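This document opens with one chain alone, in structure tokens, the form predicted alone.
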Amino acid sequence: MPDSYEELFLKKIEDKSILVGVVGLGYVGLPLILSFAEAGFRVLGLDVDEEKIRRLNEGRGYIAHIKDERIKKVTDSGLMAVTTDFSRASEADALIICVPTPLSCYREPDLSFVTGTMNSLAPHLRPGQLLSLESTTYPGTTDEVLRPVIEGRGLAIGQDFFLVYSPEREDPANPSFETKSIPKVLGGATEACAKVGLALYGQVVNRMVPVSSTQAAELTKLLENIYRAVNIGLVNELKTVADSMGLDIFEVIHAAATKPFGFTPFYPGPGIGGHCIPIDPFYLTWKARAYGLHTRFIELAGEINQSMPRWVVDKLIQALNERGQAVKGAKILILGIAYKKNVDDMRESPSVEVMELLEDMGAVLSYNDPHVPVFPRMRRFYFDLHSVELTEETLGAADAVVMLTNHAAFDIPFIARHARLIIDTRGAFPAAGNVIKA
């Protein structure tokens, strides 16, 4: 009796003859494809960005925390091929989709990258393949959006084709965790789908966490990020309360964090950024409306977090007013424009919203970010600026220095000595006469 597609797939994993395809070579897809190649598997990378493909073929990267040495080692091994030619998807035994899932201008799910990818892959799907979606999305996406495309090709899910959802859990620039050490959740469209999916990912991840369905896996990812969004919203609101009382919220959080149980510290800032926290909660609120539900708690946290850039600007305006200066014409030096410390990722960065508000008020802007030497072109924002050097002269010339992203490279004592006024949104500076907590 011939082997089933399930048995053939598992054999290919065992003898490492399987070819793993990754679609979308960004902050999620690139470390994933490198991990499979480093584990000895042949890999195929697919991306529409010709510049990314060119750099990878030269053994060079484009994400700050993924070093060129790692990419070159994989490139030189001969295990990795990367291309913009999606017709080569038929060569892959596994196809893992790692494309963005942003919000529309109406703050509703924008699945255009997912649907566009599926349309590109559809003609090249064949029996015996596994398709995995890693992009964060609402419960039901894998079953409602991906499954019909596959079945439209005459393929039977769980028999001659396998479909799973396994959400990404990357934390760029976190030295404590990498792809291999972060437990990975996976839900299959059928038991057979889950079995082959767990076997595949288990080659590069130490611990797999199976759940009962693709929908359960999709909701798991949303819960993780909603948990963070809500708690960040809580401390951002408490920050405004503490400020009104003349208290330092960072001192209070550090003290509360000494409790060895029942408390997890979250820290306030100028807003929330990255591709997950500002976006993912709204995927669930949108889906919940289909069930006649209103996710008030989640939406309130979103409103609080979205109000933080304005609150920071108001603190700056107040501080300048107390010094007899208007924000119009004021020289404002921004420290950190990436969305989090020690990365070059600008997605949904609250720093950019602060900059837009200040520019609209007539401020003269400059910035320093050791990870973003030139301001990139973004979908919503653009400033014709480059990172200025932090010197006594540049700091002293600024009417205010606004700390928005606390990169480790910043010399805090040096900045504190030479800046006339510091608006600190990250609790990075000790209390001083020229420091305003925001």
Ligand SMILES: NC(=O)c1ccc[n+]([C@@H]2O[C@H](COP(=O)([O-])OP(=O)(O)OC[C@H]3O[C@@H](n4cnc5c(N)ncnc54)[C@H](O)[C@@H]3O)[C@@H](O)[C@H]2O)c1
Given for the second form:
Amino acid sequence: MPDSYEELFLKKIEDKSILVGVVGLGYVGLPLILSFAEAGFRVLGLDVDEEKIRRLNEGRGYIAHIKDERIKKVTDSGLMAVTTDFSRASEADALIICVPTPLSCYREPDLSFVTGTMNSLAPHLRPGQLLSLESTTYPGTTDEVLRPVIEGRGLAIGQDFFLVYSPEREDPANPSFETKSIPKVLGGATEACAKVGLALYGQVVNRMVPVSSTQAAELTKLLENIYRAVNIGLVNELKTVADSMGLDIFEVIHAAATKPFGFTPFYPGPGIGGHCIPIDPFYLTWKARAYGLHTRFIELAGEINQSMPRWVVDKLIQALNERGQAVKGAKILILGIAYKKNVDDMRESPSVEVMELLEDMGAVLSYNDPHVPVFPRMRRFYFDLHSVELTEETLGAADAVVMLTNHAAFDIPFIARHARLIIDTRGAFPAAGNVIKA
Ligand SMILES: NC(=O)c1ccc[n+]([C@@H]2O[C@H](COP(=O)([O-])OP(=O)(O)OC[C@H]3O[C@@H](n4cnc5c(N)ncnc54)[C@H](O)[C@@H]3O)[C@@H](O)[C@H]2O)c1
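Let's see the other form, the form predicted together with the named molecule, since the form predicted alone is already up.
Entire complex below, previous chain first.
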């Protein structure tokens, strides 16, 4: 019999008797739980969404890039149980939390999903377990929000309970990377916590990257996303400058990207979207205030990126004006409403903001998105629209076609041939008389 919980946990990993629980089976939690099951571990999925649990129990998924066959294989293996019953959390040796961390309407961290999860788990925590938070959040969350709940159960962290923070890294729809091949950062509340956490994740990830604390791991994740937000803000600003000078920013970025060192290309667009880049940086902004500090780069990038939908609409207004037309009553066909290419995810999509601005001005809107056949119900916006087919007629009937998300499925030469006016926010179309870069 191993003489410490640490040894016991490591032994259970070694003989594969460990039960890995994942709480929150969304974009992050679902691929993670499948990875553990595919590596031969028993897994337990917990989610509050009964529909997701029902589908998984039937061997079916709900995220486009995670195929049903993959889920079915895991369900059939008998290694995976999924439930809404949180009392089963005590069965799990590891509990990995992957719930949403959005912003409130005041653009402040909304940790209600994390605290809600902790409240549901608290009565079922027991000695010998590992708790890992994967949700993106500000430095200090694991220590200030999770730790007291665990200690409130009389558990001693580092001795009879293990606590780590290990952020998720994902690039949806990028086929070059999967859970296994993306190095994973992890910080433990104590050395023993880190050791146990690294051993667990090491079963499904090729390269673990330990850092000295949960706070360092939390800030690492934010740095990665702030880096993207700031660099996208920079190229969006440069786009407006280049445009005024009559230059094509995409040509300039492609040329700069040939520099073999010291330059990483970022590309402008109609704004930023998705669950991460528009949101995560502001978790740090909020926390920095407690130290009397202002995160000026984050605020500035946010301001520039948020102004992009308006800038694109202004370019459209000018282009229509030159043709003697107004937005009011104009037929505008939007290409791509998901927030990034080749995905069906609409969260925080700037396309929706562009559509809202155009609708307010009286445009007659339609859209095509091969990944989003019906416009979904969203928190702030709703359009009663279906994706229209892209034909000679639909393209020709539009007063303007606005390229917002350049899905690979778009037939660019066909669109260029039949559209009368194209507003191109993605550098997708070669220069031509009917193409306006925006
Ligand atoms: N999507 C990404 O590409 C990505 C990448 C890196 C990090 N993250 C971070 O990971 C976290 C999760 O993001 P996501 O995209 O997977 O979100 P998601 O909305 O796809 O999934 C969250 C899941 O949690 C469930 N849930 C909500 N409240 C719950 C509760 N109290 N108990 C149990 N389950 C609950 C929801 O039903 C849902 O299934 C966020 O913090 C996000 O910032 C996301």
